[in-house]
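Take a look at this single chain, the form predicted on its own, given in structure tokens.
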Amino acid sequence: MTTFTAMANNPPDPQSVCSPITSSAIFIVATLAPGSDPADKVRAWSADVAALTRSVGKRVPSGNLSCVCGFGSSAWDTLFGNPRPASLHAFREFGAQGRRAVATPGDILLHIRADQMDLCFELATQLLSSLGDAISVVDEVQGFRYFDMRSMVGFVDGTENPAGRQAVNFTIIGDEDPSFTGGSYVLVQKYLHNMSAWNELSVEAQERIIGRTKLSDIELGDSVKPSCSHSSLTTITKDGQEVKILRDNMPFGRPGAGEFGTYFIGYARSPEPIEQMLENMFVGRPPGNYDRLLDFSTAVTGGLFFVPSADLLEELADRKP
């Protein structure tokens, strides 16, 4: 059995993770073909992420390209066998018919981030064009940054995100995975908004549901903010303490087609605080005190993922289960 070891004065680094917010980003979702070719392709490939990311980088200094890359439960024991990221399992559905949190198929993630388009488009390019038929693409989403931070409901998104030391420590893995330090779980959910019914409401019903005023974007005092609300249901807190995640939330659309929506992603080192916040969402807190942003917002996808350190993701070309 292989071994991934953590040097302890040695840390690995993470993939960028913890990079700025950007103004545009592409999402990818694809399955990995059956049989050993496709698999050793994609092995080799892990490799090269890094490097196709700086080439692609260099053409435009200035326009924060990054790329983070992460693989499926099934995915991971297919390409990678043992050891295995300790809390990494196939995505886990809430709520009932109606109202779920679905979960879609998914082994490879690309968060693909830069200040232009363009970047990321080429890089998507060069990426999925080193994969060939090793893949196939099930989910591609071309986000953009909406106004000043805001939402496709027209809310300002990830204001409670932590920062700095505060942001590492909440979504980089430590101690507690020694094989795996410097990795991270991702969660995806790709939701669809009716934003005729939304629009009809009145602001304040919308802040209502949201938790927050829609213009200053302050937080709704205990004694008027509903239970029920987005905000509060996302809150959550262990031994005294709030436990966040990172989140790079991209709004997308095509107008003519009538589609409106929003790409969750969300980053943390454990899936536990995103599980426990998508139960809270769907299911209630207690049961049937659900999301009543759910009411105009349905998720369509779901995937969890676990994001090597970029230095294990380059080992990872010569590992077989």
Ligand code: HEM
The other form holds:
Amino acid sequence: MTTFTAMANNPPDPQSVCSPITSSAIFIVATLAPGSDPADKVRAWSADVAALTRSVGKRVPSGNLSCVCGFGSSAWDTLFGNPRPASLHAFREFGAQGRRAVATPGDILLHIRADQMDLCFELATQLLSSLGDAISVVDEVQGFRYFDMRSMVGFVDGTENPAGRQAVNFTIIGDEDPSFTGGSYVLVQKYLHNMSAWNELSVEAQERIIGRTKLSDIELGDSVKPSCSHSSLTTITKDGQEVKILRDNMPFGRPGAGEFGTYFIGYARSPEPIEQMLENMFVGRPPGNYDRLLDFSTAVTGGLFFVPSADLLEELADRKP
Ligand code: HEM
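Alright, leaving the form predicted on its own aside, put up the form predicted together with this ligand.
Okay, now the whole complex, with that chain kicking things off.
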């Protein structure tokens, strides 16, 4: 059995978790076909992801193409067995009927980012064609950057993201799980918005829901910011220290079909902070004091995935459960 001991002086390279914000992205969630042949194919493919990304990316060096690949909990067991990432589990649902963070099927996540959609499109095509019928795509979303970094609901999104070394510290696993140093966890949810109801609110009412001003993106002062604002409920602390996650949400939609959405994606070095945020949003802190953004937004998918380090992703090709 291969062991994955992180060398103190030479820690494994993470995948492109902390890569720069781009103007386009494709999110693909797929399920694994049953049987040993599909599993063999996916294992072999995991060694090719980086090379395919290099091949497509090299054609437009300024395009910032990157790909992050993650695996769901039961897929990890089927594909790679033990050791398994310490905190990997199935997506935990939060909230009750009518306001619920739902879990939906998903074994493999691809988060493809670039400054041009053609790069994302080409890489998605190459990665999926190499997987062939070993997988079935169950969700595919093409996201775009909306004006000055705004979310579909019109507010600037991503402002409070950690940056630089802080982003790495909040997202990349260190010594706490030595077989998986350099890895990360990623949680995704596809939200659909009722934009006509949202747009009926005054700008001031929307600002109280988000907790920031709409035009200038300034955080509301403590005396006016409600404790149920999105910004309050997603600000969490542990042992007196704020715990952040790294988000790269993307708007998506089809105006002709009346579809207006946000693809939420959050990275962290443990699922715990993201799940705490979900509980605060859907159940409320305290219970009942929930996120009013959810009166206008419905989560239609939900998945939790482990993102191996770039080194481990290549080595996984040689593993069998
Ligand atoms: C309906 C989908 C969502 C939309 C449209 C949305 C939009 C926003 C906006 C506009 C901001 C303020 C600017 C910023 O700091 O980024 C924000 C902040 C934030 N959101 Fe969301 N968000 C959504 C879902 C989520 C979810 C599901 C989570 C976590 C599970 C989350 C976590 C956060 C965090 C941690 C912040 C920063 C809070 C702070 O430090 O002030 N968001 N979001």
